[in-house]
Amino acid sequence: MSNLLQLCVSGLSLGTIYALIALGFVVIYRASTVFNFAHGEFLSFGAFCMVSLCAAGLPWGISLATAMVLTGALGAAVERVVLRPMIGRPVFVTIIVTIFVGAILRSAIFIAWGPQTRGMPTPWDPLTTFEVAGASLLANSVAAVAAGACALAAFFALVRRTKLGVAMRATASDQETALALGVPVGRVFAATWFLAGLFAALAGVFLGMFPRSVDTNLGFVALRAFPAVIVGGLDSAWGTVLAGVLLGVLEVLCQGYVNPHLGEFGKNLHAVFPYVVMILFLIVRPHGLFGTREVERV
């Protein structure tokens, strides 16, 4: 029963990353019908600026925030200075320009901080542990949780209850007659993309944490957290978070109850697991667990 806990909160703090990492592909795609293939990127240059950040001295929670807002800043100049001239044009050339910018900002990341492995500063031993019925539980999972269920907290309260929410849901169902009715569109996408940043970084520094460490491969994390934007749908950003989370449980107990059954084939099976449910839901739900059917009449 410990055993099954601490595998459970673990693939909490998993899911929550992919949560996070996920929303920050949907915000994107909502207001501006863009896969955003560059996002591992932004993932990696937060994670290495929070690095770079707490070597220079400044506290742990100075250095989280500026991070968050530098990697939010890049999000929203590569939206405005790559991605704007774009608009119009069709869906694979957007997806082709995010990858190729995916590229030259990896190759920045590498020739910036090199390929050294680094671990995260954290405010406390990234060692400690919390024991609950039984269970050791990481002080850095528990964080992660908490951090991460803060942050989706405030996104949906920012959309719910706020004027840039109201743009935000108003640019999503439709750019054009928001647009006619005064929405500043051009913002909306800035927005959209400097939250999809903040995400971002806030991900890549807890994934960062002990057991893990930072090194340019960090930012491929972001597309084992693709299946959950197919999973939870395109176009909502609840099934996004839900089918995050339940995607991050699933492959950590995958990892500790079914992989070592399976001998060498089971070896990296919770690698390819949310693959395996993106697939499935695919073929039997297209549209995800609360996407949008679309409906074509002709």
Contents of the next structure:
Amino acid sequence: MSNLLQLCVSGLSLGTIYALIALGFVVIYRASTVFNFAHGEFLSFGAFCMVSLCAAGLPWGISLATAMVLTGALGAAVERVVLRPMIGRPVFVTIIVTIFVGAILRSAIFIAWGPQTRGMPTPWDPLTTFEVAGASLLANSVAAVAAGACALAAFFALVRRTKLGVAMRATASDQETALALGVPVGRVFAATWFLAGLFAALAGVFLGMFPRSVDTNLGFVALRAFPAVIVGGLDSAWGTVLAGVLLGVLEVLCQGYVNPHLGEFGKNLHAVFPYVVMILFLIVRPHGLFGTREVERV
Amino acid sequence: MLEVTNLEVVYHQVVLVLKGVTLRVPAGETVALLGPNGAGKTTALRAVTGLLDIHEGRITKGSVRFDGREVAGRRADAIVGGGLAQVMEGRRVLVDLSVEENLLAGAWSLPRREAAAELERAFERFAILADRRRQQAGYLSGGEQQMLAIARALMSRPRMLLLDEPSLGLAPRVVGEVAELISTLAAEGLSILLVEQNAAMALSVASHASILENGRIVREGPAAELAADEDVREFYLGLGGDGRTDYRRVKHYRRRKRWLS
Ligand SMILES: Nc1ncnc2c1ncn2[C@@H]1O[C@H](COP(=O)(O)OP(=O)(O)OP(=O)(O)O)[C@@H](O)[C@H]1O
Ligand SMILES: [Mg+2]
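Mind pulling up the form predicted together with the partner chain next to the form predicted on its own we just looked at?
Every chain and every other molecule in the complex is listed next, the one we just looked at coming first.
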């Protein structure tokens, strides 16, 4: 029982991180039909910024906020410089372009921060645990869930209640109409990339806190959030968040309860588990949990 | 107020769609732009509102001036901010947003407080929309969607409104309501350019009209004069002299068209 609780909490924290990453994909996709394969590099960039800012002596919270804003700015810059001129091009062209941008960013990060692995600084002792009902919960996990939940709540409030949120949804719904109504669609695109960057940095920082420390491979972890995007339905923010959290929990539960019974074969089963779920969804329910049916798949 | 002079528009660098269109909408007037399918009416509106880009269209000649300022090359949001709003063909309601959010999307150029005031004004004028303010716009009827589209365009407090076939697909009674609304707006001082295929409706509310065929203006004049014109009556109002199509007259009309253009 306590084991289950423990696994659920670490699953939730992994799921929250998946949700943040997947939401970044989805806001960009919804606004501009661009599938951003450079997203993982935003995670690395945010995590490395965090490491450097903390090393420079800034307080943890301020470092986090700065790393998020810097990553957001990187996202907006990529949009403005590389993708804005691509508006109206076929989807596969923008996909290739974002893969290319990702490769450039990865090299740039490698040049800037080098190959060595860094530890992600935490304001608390990274091994702190809380004892709840006999289970010991990692402070890192609890913090990831709390921070992720706050970020997601802020996002949904933004989308529902603000002028920018209405503009984002109008643009996602019908770009030409948004233009005709006087919505500055270019600036809305930049804003969505900025938001995606904020979430990516937050996800990168918490991802770096788990045993997995910060190195240039962090970017590939973003691919592991990919199933959440598909299962959630590609164009549904809520669906993505839900799918991210669910897949995170399932992955950890699989690791805890299924892997040990499969011997050598089961060693890394949990890592492919989300993909198995994704493929099942593609076969049985290709529009995902909440996606629009006619949405174009990539 | 709006002066389109000798406008040429090319799509995809090869398809010449507007071949020198000249059109004026004086301040406070309602002008109708009539013409058959594919004549280039929507294209003319796109040229005025900065929407050619996303259709791979370009102005290759001529000018579009609003209040004496050149509009060509300006961004769509700047044009709306300058007081020129439009209702696109097919209403284009944002189906997954609520009625209220649709209206707010039209008020981007206004500060928050003014947008809220404008919203209340819209709900006063359009009582049907007020009843459904939280409902998804996709569930409104065609007539209600057209009203929403017009209300939404008015949210930016335009001085001039462009309407692209607002009567399209509506029942005659609703077309009457739209016509009435246009007259009311005109009486309040709004300048209007009304693109229509429903010539009877357009000529009943406009003071002037132009007829666009195949990228050229082939007739223009006071609305009453066009409404009384034999050719216009026959080909746009469907009111032939004896009710049957007279092929000799079709030929005669074709010849005249060629001569005019
Ligand atoms: N994006 C585009 N690319 C190429 N050609 C286009 C494009 N949009 C319109 N056209 C062509 O331009 C011509 C004029 O189209 P437009 O939509 O302006 O006509 P319209 O008068 O509004 O017609 P309707 O009454 O059917 O709305 C048509 O022949 C059309 O095929
Ligand atoms: Mg048209």
